[in-house]
Each structure stands twice: as C-alpha cells, then as structure tokens.
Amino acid sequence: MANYEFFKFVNQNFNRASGYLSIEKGLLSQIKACNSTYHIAFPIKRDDGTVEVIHGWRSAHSSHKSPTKGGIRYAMQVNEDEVNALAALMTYKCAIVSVPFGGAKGGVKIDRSKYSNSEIERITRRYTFELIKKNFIGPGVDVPAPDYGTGEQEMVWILDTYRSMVDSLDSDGCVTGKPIHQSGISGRTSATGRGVYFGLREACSMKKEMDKLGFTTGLEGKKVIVQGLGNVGYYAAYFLREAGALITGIAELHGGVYDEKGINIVKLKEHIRETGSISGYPDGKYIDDSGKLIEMNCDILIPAALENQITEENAPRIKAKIIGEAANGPLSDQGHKIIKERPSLIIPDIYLNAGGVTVSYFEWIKNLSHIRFGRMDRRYEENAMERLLEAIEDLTGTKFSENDLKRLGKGPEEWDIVDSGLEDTMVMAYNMMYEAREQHKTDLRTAAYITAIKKIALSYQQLGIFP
C-alpha cells in the first residue's frame, strides 16, 4: 500500500477513457493536471502536554467550475499522491453526476484511535485555520465534507472555526455534512450508501446484462458481501438488505463474519457499537482473515473501505459478478482487468459512491438559500391534494379510510425531495455512462471517465480558455 501510485492509476484510467474522444491535447492536459495542493505541518499540544506536528493536505483538483468540493479524511495512509488522486476522482464524479462543483479532496495524517477527543479538536480546528489563512476553504471557494475517519462532529468544528474567523451570511455553507441542527441536511449521513444502493438496483434491473451474468434481474435474494462496515458499507448493507438481497459477509479490518443465510445488519452493527469489535457476534461464523472474507461466494461484492483492496494478487480469487466500488479506488489496474475478462460488472467508484456529493450539494443549495427543502410547499401540496380526494369522492362514492387520506395526503418532508433527487440523480447517471459504454463498446469504468471528460472539457471551452 506504502508504495501503491493511486494518482498515476486515476490518471491511467483518465488516459484510456480520452483516447475514444477528439480532444485538444492541451485541453486534456488541463482537465488531468491538480491546480494546486496545500501541505500543512502544524504543531499540537498533547494531553500529556508534550508537542507533536501534525501534516496534512488539501488539493483543488479542478476549478473549471466553482467551489471545488471533497471531503476530509483521518489516516495514517494520507499523503499528497493520495488527495491528488481523490481529488481527480470527485472532479470526475461530479461531472459524472451533473453537479456544479469542481473537485477537490484533504487529509491529515493522523491514527485517529490514538488521540483523545480534545486532542482531534484541536488538530482539526487548527486545519481548518490553516486553510483560512490560504483561503482554502469557504462556501464560493472550496467546500470540505466528512470522509474517512471523520464524520459531523468534525463538520460543525470547522463551522464554528471558520464561522469565528469571516463575517459571512454564507458561512454555513463552508462545509456539508453537518448534523441537521446546524444547518445540515436530512438523507447526509446515509447518502453515499443509499446512493450505492440506487446505483446497484439500477444495474440489476437491466436484463440484458443480467443475462450475461447468470441472474435473474432485480436485487431479491443476490448474496452480497460488504468489505468495511463504516458509514457506507452499514447503509448501503440496510438498503440492500431492505430490498430483499442477503448480506452473507461482512468483513472489517481484523475480521468479519459470514452468514449463507443473511446477517441482519442492524443487529451486527449494535453489537460492534456495544463491544467495539465484530468478534463474539453471535450469528454467524466468525472468519479472522477479512482478505479471504471477501474472495468467499456471493454475487455482489462492496468494497467500502479504501483503496487498492483488490488487486493483482487476489482478483482471480474474487468469486462475485457485480463488483460496487463504494469505496474510492477500491480495485487496482490490474484487478479491474483480471475480474473484467471474465463475466462480470465493475460498477465504478467514480459513479457509484457519488451520493454524498450529490446531498452534500443539496445541503450546499440549503445553506446559500437559507430555507430548508419542503417549507414553502408542503402545506400546499397537502392541501391541493386533499381537495383532488374530496372531488375523488364526490364523483365515485368512494369514502377513503383515514389511514388513506394520511398516507395520500401527506405533504413532502425534507427526507423526500431530498431522497427523491438523489434516486433521479443515480439513475439519469447510470443510464448515460451505460449509453457511453454501448457507444464506445467498453466497459463501465472507461465509459464514466469518457461521460466526464466530454462535460469537463465542453465546461473549459464555455469558459474561452480552449478552443
């Protein structure tokens, strides 16, 4: 992992995708290049009262449109190749998802299990200065959100740290991700798994690929096997899970547990909460090596932790069909190409862990227009819609029980414009970098980057940089 390029393998991929395409050279020069990256070394103050320098990183990726937006991730892997390359990733994503943000992605460098809650505080507060002083951060600038290891909590520090530092009316859409009542979001915190979800089921619904693969369509009774049960993994789990498909494994960092029968995923995940561990979990058959976990029987397999899981090594041991890359980078070059000479579905990371960006920009919209989804209509349609039952009645006889007339009736909350817009937005995705891929007689992945190059570069030629 040490020494695994994540960079250059994006850019490979950004390569492959632009050789279909009649592109300026200099034009796709520009697309690929990092604008800028910031490398901050800071000292903080230990509990025990010794001094330690913390480093970190932030990377605008691209700025062909305004603010650039990625998240911040806690980790001991966290280097300047790696926020250069997850920075490239959500630009593409974006672009991908039809979001208006350029891409950008930070990261500090730290285990964040060996420091106290104080102690991360303090670390993420002084980040977030860091990137004030360079104007790095701002809600027309660039617009950070939870990533690995961090989640609301660290959310609302950089809020209140950038909210104390500019005098703003805006200063709420410094960053998303936030808890709801500090101007967050309902649908954040389970985006990017309920978007894995919308993704997948929209995969399973074709059946001409269903055919190749062997399967009926739809999702009811697929085994699937999730690698990394944090935020995403968890909800994209649930939902599959809702949906009728049987979680069989979960595999974490020191083990998982496997079920051919189906693990119910709320009750695991209460557990890891009650003794911080997946080991004792009472259902289930314990399995200590994670690696082997996931190269057991299912047919989807989720890698949600990080990157390059899959590799060279083990992609010929990999026994599922559909892989859902709910992780950035999940498969190495080789992997992809060793699971893709077989039958098989990658369905790449670039679009099918694109759901937090997709709520994080609803958020982003919230905050800038100071008023929260469904408060100006709700009532309305509620009423409208009790007006067109009385008429309903009036003409047929028909009495609706008051079950219905609720159930009917009811207004949108903002959960559900919320969830509506990201269900549209994953499926309007899929099925364009499906036509891609039909077009250019290529593969998923190659057909997402193709999606997003053609927009990115239409964006830079609008602008009257290239011709």
Contents of the next structure:
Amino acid sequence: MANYEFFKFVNQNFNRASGYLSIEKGLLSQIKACNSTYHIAFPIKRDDGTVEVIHGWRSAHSSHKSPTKGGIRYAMQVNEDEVNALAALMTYKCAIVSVPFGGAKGGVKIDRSKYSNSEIERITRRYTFELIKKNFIGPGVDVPAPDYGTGEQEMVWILDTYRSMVDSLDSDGCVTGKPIHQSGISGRTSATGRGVYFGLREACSMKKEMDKLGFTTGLEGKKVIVQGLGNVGYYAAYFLREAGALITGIAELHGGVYDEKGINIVKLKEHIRETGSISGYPDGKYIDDSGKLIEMNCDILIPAALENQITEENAPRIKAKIIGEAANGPLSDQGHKIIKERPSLIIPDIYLNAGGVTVSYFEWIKNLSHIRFGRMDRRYEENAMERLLEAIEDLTGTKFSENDLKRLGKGPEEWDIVDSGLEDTMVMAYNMMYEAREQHKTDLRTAAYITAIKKIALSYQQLGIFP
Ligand code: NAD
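Cool, the form predicted alone is there; where's the form predicted together with nicotinamide-adenine-dinucleotide (NAD)?
Complete assembly follows, chain above in first position.
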C-alpha cells in the first residue's frame, strides 16, 4: 500500500476512456489535472501533555463547478497522492450522477484508534481552522463530508468551528453528513450503502447480463461477501439482506465471519459495538485471515474498505462474478484486468458509491434553502389524496379500509423524498453508463469515465476557453 500510486491509476482509467472520445488534448489535460492541493502541518497537545505534529491535506481537483465536494479521511496511509486521487474520483463521480460540484478530498494522517475522543476533537477543529484560514472551506467554496475514519461527530465539530469563525446565514452548508438535529438530512448516514444496493439491484435486474454470468435476475438468494463493516459496508449489507440476498461473509480488519446460511448483520454489528471485535461472534465460522475470506465462494463481492485490495496477487483466486466497488479504488489496474478476462461484472466505484455525494447534495440544498424537504407540501398532498380517495369511494360505492386509507393517503416525509431522489439518480446513472458501455463495446469502468469526461468537457467548452 505504501508505494501504491493511486492518482496514476485514476489517470490510467481516464486516458483509456479519453481514447474513445474526440476531445482536444489541452482540454483533457485540464480535466485531469488537480487544480490545487493544500498540505497542512499543525501541533496538537496530547492528553499526556506531549505535543505532536499532525499532517493533513485538502485537494480541490476540479473547480469547473462550485463548490467542490468530497469527504475527509482519517487513516495512516493518507498522503498527497491519495488525496489527489480521491479528489479526482469525486470530480468524475459528481459528473456521472449529475451533482453540480467539482471534486475534492481531505485527509489527516492518523490512526484514530490511538487517539482519545478529545484529541480527535482538537485535531478536527484545528484542521478546520487551517482550512478556513486559507479559504479552503465554505458553502460556496468547498464542502467536506464523512469518509473512511470520520462520521457525524467530526462533521459537527467542523460545523461548529466554521460557525464560530464565519458569520454567515449559509454557514450550515459548509459541511454535509451532519446529524439530523445539526442541520443534517434524513438518509445521509445510510446513503452510500443504500446507493450501492440500488446500483447492484439495477445491475442484477438485467437478464442479458445475468445470463452471461449464469445467474438468474434479482438479488434474492445471491451470496454476498463484504469487506469492511464500516458505514458503507454495513448499510450496503443491510439493504441487500432486506432485499433477500444472503450475506455469507464479512471480512473486517483483523478477521471475519463466514456463514453459508447468511449473517444477521444487525446482530453482528451489535456484537462488534459491545466487544470491540468481530471475534467471538456466536453464529457462523470465525476466519482469522480476512484476506482469505474475500476469496471464498460467493456471487457478489463488495469491497467496502480501502483502495488497492484486489490486485494481481489475489485476483486469480477471487471467486465472485460480480464485484461491487463500494470503496474507492479497491481494484488495482492489474486486478481489474485479471477479473475482466473471465465472465464477470465489475461495477465501478465512481458510479456505485455515488449515493453519498448525491444525498450530500440534497443536504446542501436543504441548508441553503433553510427548509426541510416536504415541509411545505406534505399535508397539502395528504389532503388532495384524501379528496381523491373519497371521490373514488363515491363513484365506485366501495369503501377503503382504514389501513388502505393510511397507506395511500400518506404524504411524503423528508426521508421518502430523499430516498426516491437517490433511487432515481442511481438507476438513471446506471443506465447512462450501461448505454455508453454498449455503444463503445468496453467495460463499465471505462464507460463510466467516458460518461463523466463528456459531461465535464461540455461544461468547460461552454465557458468558451476551450474549443
Ligand atoms: P469506515 O471508516 O466507516 O469503515 C471502514 C471499515 O473497513 C472499518 O470497519 C475498518 O475496520 C474496515 N477495514 C479497513 N481495512 C480493512 C481490510 N483490509 N479488510 C477488511 N476490513 C477493513 O469507512 P467508510 O466511510 O465506510 O468508507 C469505506 C470506503 O468507502 C472508503 O474507500 C471510502 O472512501 C468509500 N466511500 C465512503 C463514503 C461515505 O459516505 N462514508 C462515500 C463514498 C465512498
């Protein structure tokens, strides 16, 4: 992992896709280039009184749209190359799902398990302060969100630090992924995993593709192994299980669980929360080598941890025919090539994990408009539906049951609106990417890049700078 050149890998994919397009070279270079990267080093007082210098980065890959958008990662392998690569992926991801943002990403090089909660708070607030100082954050500039190693709590600290330093009506839109009572939106926490589910559901609904793999259509009964039971992996597994898939394996950092009969994901998460470890889970079989677990028999493999997990070394042993890239960059270039050579379907990260940024976009809109989705029209829609149902009863002479009246007459809550927006986005984007694949006779990853590059190029061309 240490020497992995992630940005080079992203650019290889970009170059491959560019070969299918007749776009001027200068414009392609502009789209590909990382516009700005900021490296920060700041001191933090540890709980024991010692001082440590922490390194952080924020990269704005493309500002063809404002603001830029992307998560903040806390992990030991964070470096400038990784942040640039992840920011570039954000640019292409936003284009694929038609979210009007440029791509960005931030990272702090720490192993968060080695810091107390108050140390993490000090690191988060200081990192935010440094971003504010250089105008690298703001609702119209650059808007962070959670990523690996961060969540709602860090987003609240970012919000609070920003609010305390910037006096603006729109301050709440400086960060997304906030809890609901801190200007967040219903459905953001589960959005990336839910998007993974919608994407896989769409892919598995296509008979032509499933026939090629020797599968029936639908998710029901499909065996799934997930690598990483964090935010994305948990919710992806949760919704897939609800749809009838069997979660047969969960690979975590220091071991995993395998159960042919299917794992109760809620119970397993509860066990990890209570004991701090996946080992000792009473059902299924404990596997101490999680690298081996992802090579076990299954239909769908969902890498939901980090980049460069399936490489030329282990790709020949991966059995899954469908790979759903929930993490960013989980397959190396060689890993992708090896799996592609056999009957398989690789659903690329820049499409499959775009649910998070989609709902972040909804949250940002909510913050700028200062109103919850559904607030103005929910009751109006309920009343209109009630009148319609009464008219149907009068005309047909039949009476709806209390249950039917409740079900049919329900106006949309914020979650309903967010969820239908997310579903629509993921379904439409899959079909757009699939059409590009059919048109260019290529793989889904190249097709996803083709789709993104075309949209971004158009946006630059309309500025009049490029031919
Ligand atoms: P997270 O920190 O919530 O969870 C990651 C989990 O992976 C942790 O439980 C960790 O222990 C586990 N893990 C780490 N290395 C592992 C390994 N080698 N084998 C098995 N498990 C391992 O992170 P997350 O937010 O779920 O992000 C996961 C991936 O999804 C990242 O690549 C991130 O960039 C991407 N992503 C996240 C979001 C989001 O909204 N959080 C959105 C888009 C993409």
